[in-house]
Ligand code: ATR
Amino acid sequence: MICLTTSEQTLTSALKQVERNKEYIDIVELRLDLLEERELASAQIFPRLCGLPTIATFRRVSDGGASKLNDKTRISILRSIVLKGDFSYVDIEDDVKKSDLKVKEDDKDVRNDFEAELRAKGIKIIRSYHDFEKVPAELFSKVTKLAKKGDIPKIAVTPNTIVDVVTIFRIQQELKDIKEKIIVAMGPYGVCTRILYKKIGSMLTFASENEEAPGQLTPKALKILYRADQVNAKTNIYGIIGNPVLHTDSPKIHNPGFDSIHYNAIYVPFLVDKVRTFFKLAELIQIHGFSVTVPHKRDVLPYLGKITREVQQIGACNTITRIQGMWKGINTDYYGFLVPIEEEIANEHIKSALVIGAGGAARAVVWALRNHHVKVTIVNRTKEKAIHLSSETMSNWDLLENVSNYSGKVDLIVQTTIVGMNESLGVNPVPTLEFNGNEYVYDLIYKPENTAFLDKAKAAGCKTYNGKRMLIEQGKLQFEAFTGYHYPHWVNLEL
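The structure of the preceding chain alone is requested, in the form predicted on its own.
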């Protein structure tokens, strides 16, 4: 199930939120703690009005919620709402004291056992545990302990490394006897598990219009882009690894492509700090292939059993497929980069180029240009990388601090670093470089489409290119490597 977590302060707004997302969801979590206090008196009518199974959650601050009430008062309010409504589930934190669950009605001296009342009414209890800092060492035993109470165990933890992600994916194997369970991995490392929730044995995944919990996706993204609820034992898993990686638009290329040819597959972003551990995860969940982005394009090479001529020449890999029991490395960046400028090169409008950076992406760019007889100069912050790449490709090199010396002296300027996106949004990696308006200027960044670097070039009258066309073209070649089919021409890519 895909579960929408409401984020509104009024019931009317929450119902509108459900209506906007109804075609993408199966169940709703009504966040009582986010509602205005005056709304709580009418909250029992929500399940009937929304028309979907509903989880009642009254989350305290310590567990990522907004309620500052003590547990006794909070549980008392929760009881008064739930027992009057048609809720399917109630979320109760695992450490709530038994005494706080013995709720006294206002007009009676009798203390009612809230849990017993829920079970008598057929409302299932979700017993939840949250850790916003880590994945606890006793994760498996914690789930087992919660399940022994006869309730649905819910674990929401925070992976900080790809090793933690491996642990979470092992839950399905280790705890397969616990049929109903909810597993949530929060934060950037947890995004892949929210999409592949069925692969970790979770009965549902949470989604929101706003990021109500770290790493949540929208219901539409889970249902339409990833088709996460359709994943089954026969689904082939593909993905992209990098650090950072969650900005990627690659899923918008591959998932619509898979869907259009009726190929049972899913393409997922994996935030990866250590390549070696990711290959272990790939074996664990049987990943069939994946794209590789910064900073791992060279780090993956030792784990490949076979590589193409381009990978051998470039020394960097952006595509890996599983073939005959081994991993095969391909480089589609090489060809994808050339597509927007191949005519200018063929017409000899581009005879010289300045390449900014010397990482994995730069290697593909320099080799592509050199193999088409373009004279290249590499400028980089660190001297060693620039010298190494220049010696391999018979190019010139210089330090980035001297980039102003090349103002107006080359036909093509290619920016291959990640400066200008994410934390460095709006930053120009070469502010001292000037343009005369005759240059072709290419930034491999595609999000944002207009970087500070490209804006300066456009203002000078240069012909500019961002990385979107390259992304699409290299992605189509990856799709062919993954599936054996040409990318379907009828798919309208919206990046």
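Here the rigid core means the biggest group of C-alpha atoms that line up within 1.5 Å when the two forms are laid on top of each other. Positions refer to the first chain, counted from 1. Values in this document were obtained by computation on a predicted structure and should not be read as measured data. First, how it differs from the form predicted together with the named molecule.
The chain divides into two rigid parts for the movement between the two forms; Ala233 belongs to the part that does not contain Asn380.
The two rigid parts differ in orientation between the two forms, with the smaller turned by 23° against the larger.
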Second form
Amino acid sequence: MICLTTSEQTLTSALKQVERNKEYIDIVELRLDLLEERELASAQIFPRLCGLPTIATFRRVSDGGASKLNDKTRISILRSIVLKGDFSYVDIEDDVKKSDLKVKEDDKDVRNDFEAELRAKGIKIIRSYHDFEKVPAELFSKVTKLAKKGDIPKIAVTPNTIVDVVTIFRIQQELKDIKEKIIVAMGPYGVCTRILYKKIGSMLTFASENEEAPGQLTPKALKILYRADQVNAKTNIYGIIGNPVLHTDSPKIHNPGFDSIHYNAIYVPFLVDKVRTFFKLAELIQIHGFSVTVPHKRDVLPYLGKITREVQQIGACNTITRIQGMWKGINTDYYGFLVPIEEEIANEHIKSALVIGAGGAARAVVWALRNHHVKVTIVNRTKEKAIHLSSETMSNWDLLENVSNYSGKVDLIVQTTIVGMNESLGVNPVPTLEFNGNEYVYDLIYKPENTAFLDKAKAAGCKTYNGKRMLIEQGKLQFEAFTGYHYPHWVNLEL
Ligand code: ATR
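Follow the form predicted on its own with the form predicted together with the named molecule, if you could.
Every chain and every other molecule in the complex is listed next, the one we just looked at coming first.
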């Protein structure tokens, strides 16, 4: 089930929030602690009005909520709401004292056993445990202990490394017998487990409209982009590893591609600090193939049983597939870069090129051009890096400050530095370079699609290509490597 956690302060706006997301969700968690105090008096009507199974949660500050009430008062209010409404579940933290669960009503002398009342009404108790700092060493015994009373154990923990993520994926193997359980891994490392919630044996995954918080996924992303609720034992898992990784657009290429050829597969971002541990995870959950992004494109090489000539030359791999029991590495950046210009190279409109930059991205570009007999000059800010790449690839080199000397002298200009994005948005790394309008001009930056560098080239009448095109082309080639099928042309990519 995909569960929307409400984040609104009034019942009316919480109901609107449910309405906005209704087609993507199966269940709602009403966060009573986020509601204004005066709303609590009528909160019992929420499940009936929203029309979906509802979890009542009244979270205290120490567990990441907003309620500052003491447990006695908080549980007493929770009881008065839950027993009057049609809630399906109620969340009670595992350390609430027995005595606080024996609720005394104002005008009466008897103490009511809240848990017994819930069971009598058929409302299931979710027994929750939170750890905002780590994944506790005794994770498996904690889940077992919480499940003992027949309630649904809920463990919300915080992985800080990919090793913790491996521990979380082992829960399902270790605790198969506990059928109904909720496992939540918070923060950016937890994202892969929130998407693959069925693989960790969690009965539901939480979604929120608040995309800003790290590790949050929207109901729409879980349902439409990832089809997380469709994952089953036969689903092939693919993904991307990187650090950071959550910003990448690759899931928006591969998931719709899988969907449109009816291939039972999912593509998930994995935040990875240690490549070695990720390969262990890949075995544990039988990952079929994955993309590799910064900073792991070199680190993966020792784990590959087979690599292509381009991977060997560039010294970097961005795509890994499982072939005959071993990992094979290819580099689709190399081919993705070439796709838009290969015809111009073949018909010799492009015979010479100026490559700006000598970093990781430049390596793939220079090797691709050189292997296709284009004469390359590398210009870079730092001399040593320019010399290094040029001697490896038998190219020419020069300092970035001399770039104006190449105005009108080359067929193709490729911008591979990071200047023009993020903090340097709107900055042209080579303002002294002039175009005569006959050049082919390529900028590898894809956000923004139009950089100051490309704008200048366009204004001069040059034919231009941006990094988005390259991203899409390399993604399509990865898709072929993963599935054996061409990328379906009818997918309308929304990047
Ligand atoms: P990537 O893998 O994206 O290519 P990288 O390996 O860090 O990233 O390489 C970044 C490239 O951008 C380098 O060529 C770098 O030049 P230096 O070798 O002199 O560092 C270039 N670069 C980064 N910031 C730059 C700037 N402000 N001006 C000019 N070049 C810059």
